[in-house]
Structure formats: structure tokens, C-alpha cells
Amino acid sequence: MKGSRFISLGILASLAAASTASACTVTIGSVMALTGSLGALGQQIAEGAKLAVHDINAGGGVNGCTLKMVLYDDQTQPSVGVDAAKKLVSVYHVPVIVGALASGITLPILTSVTAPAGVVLISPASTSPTFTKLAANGTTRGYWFRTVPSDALQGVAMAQLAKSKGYKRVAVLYLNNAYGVGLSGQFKNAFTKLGGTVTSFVSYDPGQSSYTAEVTQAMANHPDGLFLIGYPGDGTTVAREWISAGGPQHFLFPDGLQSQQFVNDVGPQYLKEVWGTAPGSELTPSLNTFQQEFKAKYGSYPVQAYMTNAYDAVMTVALAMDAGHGSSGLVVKNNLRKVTGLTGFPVYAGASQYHHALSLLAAGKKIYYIGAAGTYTFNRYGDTNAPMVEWTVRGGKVTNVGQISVATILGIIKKLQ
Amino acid sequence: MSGVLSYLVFFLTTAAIYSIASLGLNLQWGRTGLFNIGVSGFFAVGAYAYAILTISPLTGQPGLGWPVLAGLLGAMVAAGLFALLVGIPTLRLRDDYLAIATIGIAITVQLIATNEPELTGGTNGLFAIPQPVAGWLHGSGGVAFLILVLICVALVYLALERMIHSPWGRVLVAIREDETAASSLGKSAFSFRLQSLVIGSMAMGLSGALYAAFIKFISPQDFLPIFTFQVWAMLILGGSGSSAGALLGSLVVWAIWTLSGGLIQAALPAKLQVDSGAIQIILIGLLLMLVILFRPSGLLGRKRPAVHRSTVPSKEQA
């Protein structure tokens, strides 16, 4: 064990030495919220993307060149994000932009900058169903991808999970943004068709000091439990008010609340019965690599959603450039599907695996990347399917307990139609 | 077209669109003294009106498919009518009270946009918004649209300057400086204030419509109060009361707001990249403060401050 670690360190060291020798640079861009309402999330997600850049360069770079990522802040403001994207495309001539986070910022970047310019936009966090519509009507020209599944999948997975855990009457409290509206609607539709009842369907706006009115409304009609959609912060306030108002302490949480911080803030003693969903595989070797590398670099384990998706976005883009022997937006667009999917030789996260992928590609082999957040099967609209993790809170800790496969979810969707 | 030039066209288009809202605010605040901090609301009404009037119903969205010119005019009319509607009850308020009422109105508009998906697309927004002169000067990277926006800026500028320097415009200043005196000369302060609010808001509506046409997608996230702050910063920094100041201020503030990002990117080591956002916000604040410190009446503002210093000691004496 110790020996193998030394060997792998040795490989890494030699790779690093090799990569510093490269003279050329491939520059990609990234637009993320580093300040503003999503700033706290965005800073972590950006670290995930930067870790991938580090691994790629340690593993031999892109087509022998050093990969560089220019990161711009969108201030969680669409006009600023659009300007940043335009700057990246016009001044830096980037072929790819990784971002943005909020759908309300990613969409204008897509329609006004990247799609007209033939630049690939790949978002690790934008889940709005509007993207699929834009892709279907041709606006995206095929230059749009996301490494996070649309809300449609998770809504169905949660409905299935709730039903299997014996819930018949569920109250839904959702954050009033594209994420909350999309996910809650999908859940309501699927859960009703599976025979359950949504007893109340209440939205809440972010940043309020109290949610008493919303919580009272949601508690009407005697629900068995609460499906709360949101992020830590406001989500904590809502959950605490639900508990103090005497609502049943049976909770369903989506990926946005899969956070140890959230559990600690609400109080683990109140979260004895929690069932959650989140996109991603239960345990891939890539997730382990990502977590260990992140810990080594930043001193703590990554605990937040979408960081792995950002890492994978950068990795798949780099592999697509390698597979297509180029670094233009067109090359990335045409090769992203060739380095993902479910067939060929699997490659995982991390510098040594990236190096392995390069040698496989050089030998003319078909590879597929198994990322830290799972496998990717991009359809013609740039959407990806992902399995869902089932998680719960055990002994006060967020714990993954099972997985709902893509096939199962698609089967349910088919049955419901 | 070279990259930097292409970015410059994009930058100028955005700054010019902002400057139209800033010109409208100059009429309201700079000339009439209306403390409107609901700019984003009137901007949003214009943007949504344009989008709803022009989007093709074939996209499956709430749209009427009108020609773009009708959309632009419709957006101005909608914003004007909206200003009339909110002006009648609120314009009896002055100063801080009007400010509170207008910020409430802006937030109301944003909440309606969020919660009426049948009309506005809700949080998912409206897409496939048609752009005027799209495809003209093919391959010029948006120069045609920039020219259109600049024509709009010129028209709004000339129209407002004519109004400001007419007897009508002098009444506005009289009301701003001393409403009681103006009323005692038989001028209905309420009526003039309402006219100023409506005309200024029409400019804001046009600005919103051009923004929607430029970006081709809008959602409630575009109309947060930060936009109002940006337009105010543009007017104050350029010089409140001066139309030319409003134009210059838009250019300078938008440059500070966006170019500082590039500056910081170049200066910071990669390790601190993630903190660049926070540093940029600090830099924006610092630059705005420096300008206000050294040019308190703005870059092109009147030498004389809006509030007469002489009136303050006289009150103390009394």
C-alpha cells in the first residue's frame, strides 16, 4: 500500500516535470458567482473546477499544452455575467466557458454570447428545463451542455423514494426560483401519478427573516411529511420554523439541502427521519479521488453540491480536446459525446487517470469518463442523465444509503406518461 | 473583426442602453427632484412589454408576434402608462417617502414577474426575444444593433434637452428648488411632477426594451434592485442635472463595473482567483467614493450644489 503510493507519487512528479516543459497554452474561460447571493456556493464550485485544471496539467496537459482557466465573477447578476462571457470570448478567444451557476445567468450568456459565437457553454449547476426547450428550437446550435441533470429526473426519483418509504400525503415548500419551481412541479406531477397526495404546494422567496406564513399554510391538511426545496440558509430557517410550529418531523430533502452544515444548523436531534435525493453515483473511485485530492489541497473535505460536476465539466472538455486533436469550440462540441457515455475503456478522475486516458486515446481506443459525480450520457440537447443517490441523516451525519439507477428513473417516467 | 473591437461594440451597446435609463432618471431626479429608486421596476415593465409584444406565439410562450418597432414603441407606452398609474397616488409624497413608495413598486413588479408564469414565463424567463436589425451588416458582430441603440440615445437625448430648456423644463427646476414658490405662481406642482415621472419612465422603458432585445432572454433576476443602484451611480457620478453627465456617467460606471474584473484577473495570482470577486466589489466601491469625494457634483455636474447651503444656516439662526 505504502509502496504503491510512493510509485504513484513518483509518476505524478515525473508528469509534473513533463508538463512544465510544454510551451503552448490552451485557455478556457469560466463564469461563476463568486460574490452576490450565490457567492458562498460559487467560490467552492470554482475550487472544484480549478482542481480539475491542476490534475489535467499534472497529467500531461491538453494536446501537450498547458491548460489555463480564466475565471470571472458574475456577481450573481445577469448583465455582469453576460459581459464577462463576452470578454472571455472576444478578448481571450476561449473555445469553452464553464458556467454559469444560476440558470437566470447561464441562459442570457447562452442566447447572447456563446451560442452565436460557436463557443461551448457547459454548466455544472444550471438545472432549468428552459435549456432543453432552447436546444430543441435550435437556439443553442449544439454548443450547450450541462454536467448536472435537468430537474425532471430528480423530481421523479424523489416521488418514487417518498412512495417507497410509505408517504401518502406530502406538503411541498419550494424556493421560488427556476430550481425550486422546476423540481417541485416535477415532483408534484410524478407523486400524484404514483397515487400520492400533495396536501399543499407553497413557494417561498429567498432572504426573508421569517417564513411563518408559508409554514402555516404548508401544515394545513395533515401531511405525513414535508418536501422542502431550497438551499442551506433560508432552508434552515424554514425547517426550524416547521419544527417549532409542530409539523411532523419527517423530511424529504433534495440535493440543494444535502449539506452537513444544514443538518448541524437545524439540529440533528430533529432530523431523525430524513430521506434525500441528489444526482450522482453512490461511490465511484473518482469521487474518492476527488475528495482525497480536495482534502490534500484545501485541508477539508468537499461538502457541497455541484463541486464534482464542475470538476467533471473541465475534465470532459479537456478529454474532448484530446480526442479531437484540437481546441476549438467545434472540436469540443463534436467530441464531448465520444469521451463520455457507457462504452469503451473507463477512465476516472485524477492526474494519473487523465494520463492513462491520454495514452488510451493515443492508441486509438474509445474511452469513457466516469466522473466524480458519475457517468455522463449527453443527449442531442446537451442534457445528461444521471443516477440518483439516496441519502439520509444517521447519527447526525449526512450519509448515502442507496442509488436509483438511470434505467429505473427512465422506466418510471415512461410509465407515467 | 478583431476581438477587442468586438468586445468594445458589446460594451458600448450595454453602456448606451443603460445611459437611456440614466437620461430618464436625470429628468426625474436631476431636473425635478423626484427621488425615484424604483428604476428597475420601470425598466422591467419596458423589457417585459417588448418581449411579450414581439415574441412569436409559435415558441409556446405568451407572445403576440408584433414587429420589433411596434414592440419598442409599445414598451415606452407601457412604461409611461405604468408610471401614470403609480404616479397619481404616490406623487403627493415627497423625498424619502416617494423613495420608499418607488422601491416598493419596483419590488412589486419583480414579484409579479416571478409569480405570473402565464404572462411573464415566471422564474424560467422568456426566451427567443426578437432583435431589431438582426442580420443587417452581416458579420459585423452587432455593429448594426449598436448603431440602432446609439440612434435611440441621440433621439432621447435631443428630446429631453429640448424639454429641459423649454419653459416647461424651467418649471421643473422651479419645483425642484422651491415647490411652494412655484405653486404660488400658479403652477400645479403635482401635474408637472407627474409629467416628469411619466416621460422619464418612458425612457427607462425604452432602455428595458433594448436590453431585452440585446440579450434575447429575460427573467426576474435581471431586475433586482442592484440595477437601480447602478443607474443612480451613473447619474450621480456623471453629474446630476446634466444630460451629458448622464451619458458620460453611464460609460464610466459601466467601465468601472466590468473592466475592473479584467484588471484584477491580470493582477492577482491564480491562487487568489476565487477571491477576485470580492476584491472587485471593493474596487468598484472605492472608485465610486473617490469620484464623489473629489467631484461632489459629478464629472459634468453644475458647480452649485442642488441644495442651497445658504438656507441651512438661516434655519439655524431662526
The other form holds:
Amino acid sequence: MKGSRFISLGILASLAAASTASACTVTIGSVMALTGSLGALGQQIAEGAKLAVHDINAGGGVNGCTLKMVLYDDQTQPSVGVDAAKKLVSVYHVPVIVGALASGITLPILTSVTAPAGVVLISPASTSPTFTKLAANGTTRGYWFRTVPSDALQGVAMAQLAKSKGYKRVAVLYLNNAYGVGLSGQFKNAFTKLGGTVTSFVSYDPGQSSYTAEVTQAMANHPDGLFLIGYPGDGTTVAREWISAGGPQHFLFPDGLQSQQFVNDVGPQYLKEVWGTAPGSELTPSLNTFQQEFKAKYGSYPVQAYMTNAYDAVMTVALAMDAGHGSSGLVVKNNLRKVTGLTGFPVYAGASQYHHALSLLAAGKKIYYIGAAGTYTFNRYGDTNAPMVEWTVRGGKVTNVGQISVATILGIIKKLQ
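What's the form predicted alone like, now that we've got the form predicted together with the partner chain?
We keep it simple here and write out only the one chain, dropping partners and molecules.
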């Protein structure tokens, strides 16, 4: 597969109470954007998943076996991602794939590879509402989960944030894929119902050398701000051309652009008024553990979305295998909800807590995992809810400044119905 590479992960450590290295191995797969327009975010998200593998093996492994993760780079291209998923299923026979990140890549992997094969696909970053519809009509066969909320929540949160910051006339420029289409539609519907006006609603395709035509179209009708939906690569080009064309430098950015590299590439001096949303993390002991471990292992802790969600995706999969005493896709599918929710004994992130979870399961106890991103209650469509963080750019740095609770977002949705 041209340009593709994989990282084979199987780090085994032991706690004093954990078993020593085992001859058996459980292999899962992962497809994430390590390069391409989403690579600026994807590399750190992948580090979150790798950290979970480390903690699981340090805490005793999966059913006494070493957990190994084979990670492929989808280069932020659907065809590359699908090829990677096919190889993971046909060559490595993985029961689970963690990923992808971009909804436009996750979608064809789900429909053409994992669901037909009975392989669980659990994404830490794909937020398109399309997946809920696919699950509802039976296309996913129950093998789809995500540890991140749907953009049905983020679109409303962004609309409310825009209104609270005084935006009345907003142009929307969105990436023409499942992510961009879904989020832009949710925002437009909510913002209009809240009394705002969407002055232009313009899509753009990835990989173009210039977006002059799209920017010119979006600038028509005199908006007072721009909601730009995309990823750091193409999003940088769009933002620069908007600024060069004299568009108002009042920006609304979603999770896909919560990237310090994106800010640096556009130029912090041009991003003096930025308001953004992204799936957030509840303040739990797991979040503190994750932040400390991540910084110790990788040297820093960047402000961006989905690192915690990737960690939690791997942890919940491993616990589901332990609870089901097996490692097949069917076992994971049938046990993910049994190790999440809000009933039983709580267990948290980290190797020692994972080992504690194994002890509870061995004693026949019911557990529920409280993750680095918070608690998970997967509904019948594989969806879960989470708060939305508010972020901005201060002193040239991406900075989280607040949080919108799930209850608040659901309350707004109810009022808008």
C-alpha cells in the first residue's frame, strides 16, 4: 500500500500484583490520520491510544495475554483508510479497529469492511450524525461505537456560543465530507432557530491549491463572522485566503481546528477573535491520571480534542474482552455496554486501576469504567454524550476557557424542537 506505514505496539510491563509476560497475544487494529490535513491532530490522538495499550499490559493484559495494536496511517484519505482496514481484517484478523478519525474515512470503513465482517469499529473522533442514522437502519449491525458525542450536540453548542458572543450574521464554509456536512447542517438549523442568520452556506473540497471562489462566495451578503469547518491542512489555506480577501477576522472554529499548528500556520496575529467548541472531558480522577501519564511519556500535553477519547476507546475494548472472557468482535460488541454505564463498581484509568478491574471481574463483580473523557453510556446506536469545551486563542496559544454541560446542550435542543 503506497505511502502507508504501520506501527506495531505490544509493550508489556508488570506491576507487583500483575502477571509476567505471556506467550499469548491479542491483536487489535487502528486506523488514524498521522499525516495529511488531519495529521496535526492525529499524531497526538494516536499517542493516547498507545498509552492505553501500555497501561493495559502493565495492569495484566487482556485475559492474561499481551495486547498488541497494529496502527496504520490513513493519510487523511478515504481510499488509504479502507485499504488499511481491509489489511487489518484479512491479514491480522483483528476483532476490533480503533478509528478512524475523519468521519469521511470512518464511514466507508464501517460500511464496506468492518460491519460486514463482524468487526467492532470504535472511533474516538468521528462525530457525523450520519452514523446514528446508519445504526438506526441496521447497517452497522451493532458493531459501531464511538467515544465522542455526535455533532448533533456540537452544532447546537456552537450555535449557542455564537449567539452568546454577539454573532448575528455568520457565513459557513464547510468541508465537503460527512463531518463537514453533518456539523454545518446542525449549526445552521440551531443558529437560525436561535435568531441568527446564516448569510452564506458554502462547501469546499479537500486538496485544492486555492479556495478563492469559495471564499468570495462566502463573503457575499456581509457576514459579521465566519464559521469554518475543516482540518488544519486545507483549513489553513481557507483561513489565509479569507483574511487576504478582507473577510472579517471574527472566527468560529470547531474541534477539527483546535490545533496549535493550525494557529501557528495561519498566524496568531490574525486570530485575535476566535471562539471554538470541541468535545470535552469531565473532571474525573481518570483525566488527571491520563494527563500526568501522557506528559511523562511524551514530554508535553497539548490542548486539543480526542486524545482522551482514544485512550478510553482502547480501555473499554480491553475491559469488554475481559468481561466476556474472549476477544472476538462479537464478544466486544456484547460486552462494551456491560463495562460502561453507571452501575457496579467504578474503575478508572491507569495500570493499577486496570488491574483492579481485572480482580473485580474475576470475583464476578459488575464494573463500569470512568474514563479520561468521562463516563460512557452507549445507547442502542453506539452513541454517547459528553460536554463541549469552549476554547479560544490567547497570546497566540490555543486555550480552553469554559465548558458547556450535556444537560445544558440537551436543554437547548429541547427548547428548539
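Note that the rigid core is defined as the largest set of C-alphas that superpose within 1.5 Å between two forms. Predicted model only: the values in this text are computed from it and were never measured. Positions refer to the first chain, counted from 1.
Comparing the forms between these two forms, the C-alpha position of residue 157 differs by 2 angstroms or more, with the core used for superposition. With the core held fixed, the Cα of residue 206 is displaced between these two forms by 2 Å or more.
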